[in-house]
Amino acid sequence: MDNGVNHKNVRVRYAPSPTGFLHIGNAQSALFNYLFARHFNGTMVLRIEDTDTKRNVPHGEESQKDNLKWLGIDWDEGPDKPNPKYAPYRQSERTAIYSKYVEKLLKEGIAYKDYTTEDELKEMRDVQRANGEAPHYDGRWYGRSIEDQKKAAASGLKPSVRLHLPSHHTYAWDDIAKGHVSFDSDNMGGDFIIQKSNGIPTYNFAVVVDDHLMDITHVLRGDDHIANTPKQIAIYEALGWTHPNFCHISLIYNPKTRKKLSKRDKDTLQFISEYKRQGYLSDAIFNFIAFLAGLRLVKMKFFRKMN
């Protein structure tokens, strides 16, 4: 990859899930995304990923649009303002697309059904730390035959779906942040999960489905997604897709228990809607946001390695 050397035809992505409400660590997100567009006049998509809707919280997608909109920062496309090339924009409306390229894996032998129950996964991980190994899916289901997997079907179980990995494999990436970044295959937990047993993909999968279909040029996001990072990459190399640049930026930490900040620490203010309902101004916490923010362009000297 080109570690952020080529930004022609740049396009950016802030994908919050409507789990809760827009928050600081969310808005640096933004942020970062927002002045990486505009410095190389590019365009910024809202993309919102509500299949986990078990977790979305009522009116969680209108937080996130409406402070965002409060602090300032716009997007080219998103819901309200689609594109009919890579539009819908919700990804619990992207179903039928996810679903197309699970089948196509599978077919090809890359990807596989998994008939593990929850008590046989448990039983696994539990002899696995008995062995003192690190919990695993051990690829129980790879290569099964066809009457294993009607069986199991007949007794009932909804398979899920993973995607096999091959032995001692590097996957690897110039992170624009963090400089090479790498992970062996064999350190990964083993052939994990692209599609639930319910039908809805995992977020990896549809991470990179939709990036890959948006045209997304570069991934900016909290480092806390790192470990997602080669999971992704892994996809895209199995569908035969180049994947985008990534830049894992560093999070915001709590000062007093030094732990990135969580929507559990109630002692601080952190909801962009808190600020609004205690009279700050829209400007004041643009520019709090962007000094947080411009600390960490700076120790990384972003924007110089950006030209």
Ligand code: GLU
Given for the second form:
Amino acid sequence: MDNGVNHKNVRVRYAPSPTGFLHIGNAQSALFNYLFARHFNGTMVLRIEDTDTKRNVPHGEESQKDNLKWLGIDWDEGPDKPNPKYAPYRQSERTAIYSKYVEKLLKEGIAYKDYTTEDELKEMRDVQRANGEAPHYDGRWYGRSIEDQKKAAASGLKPSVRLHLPSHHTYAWDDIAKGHVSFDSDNMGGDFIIQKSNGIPTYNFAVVVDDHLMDITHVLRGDDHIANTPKQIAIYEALGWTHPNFCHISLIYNPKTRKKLSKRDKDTLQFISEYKRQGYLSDAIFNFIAFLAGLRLVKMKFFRKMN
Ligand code: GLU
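What would you give as the form predicted together with the named molecule, now that the form predicted on its own is on the page?
Okay, now the whole complex, with that chain kicking things off.
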């Protein structure tokens, strides 16, 4: 190990949702992963996170791939370059795998079915807010009898599945970019959903199962995901798996508003396709994003003593 990076068999992934556009912030994550993989002679995996079917657009995957290729970012494994050991690479084709692990956790009693309705959830949150508490799931279906569950199912309710969090438990990791980060299980919003009532796993669950089964060694992504990481570590622990190294990269900020670049910031081109359309050379954009990324890499002493 050196600066948190074990050089051997590095496997990283870029995991876009096929929502149509390659945003400059995601391009930065893709580029980080790409440079990291190439630097360590590792493997770059492209995984398509397409379980949120409402957000998917036709040809969204193609558009991601075309924009990545235009930028000069390629990958070693993905839907179009499957390694039989790890395929398939689209989450929508992996639902049977996720269900198997949800069933395992249900059987072990670490996860449980929750029949709370949307209205009840809303009321729960309203009451908590009125009491000055942060909204959280209160665990009302944890440990409920089989009869109660049967009754709820017979009334036509479809359960979601939640992971039970132990109380006063610390979820901590040494982040390559951020240093030591820790969360207390009591401040994570309560037991959280791993499988929605339509049977589709949540992002946090699918990503853990995939990163583990795909032997991902380093998760490099935007720091908007930091609050997801303790939940993901809870899932790793529940499944008895070791979590990969995490590196949460600062997002691109608008220097004027000093806030995360938002779609409302009309003075900044935000999608790779816009740069392409306006005639920018792909090398210039690659260099521009690499420069932004590079400043952070230097700050993180990422590649120090690496060679
Ligand atoms: N599909 C997620 C996103 O687009 C990936 C997050 C991750 O890298 O874990 O934000």
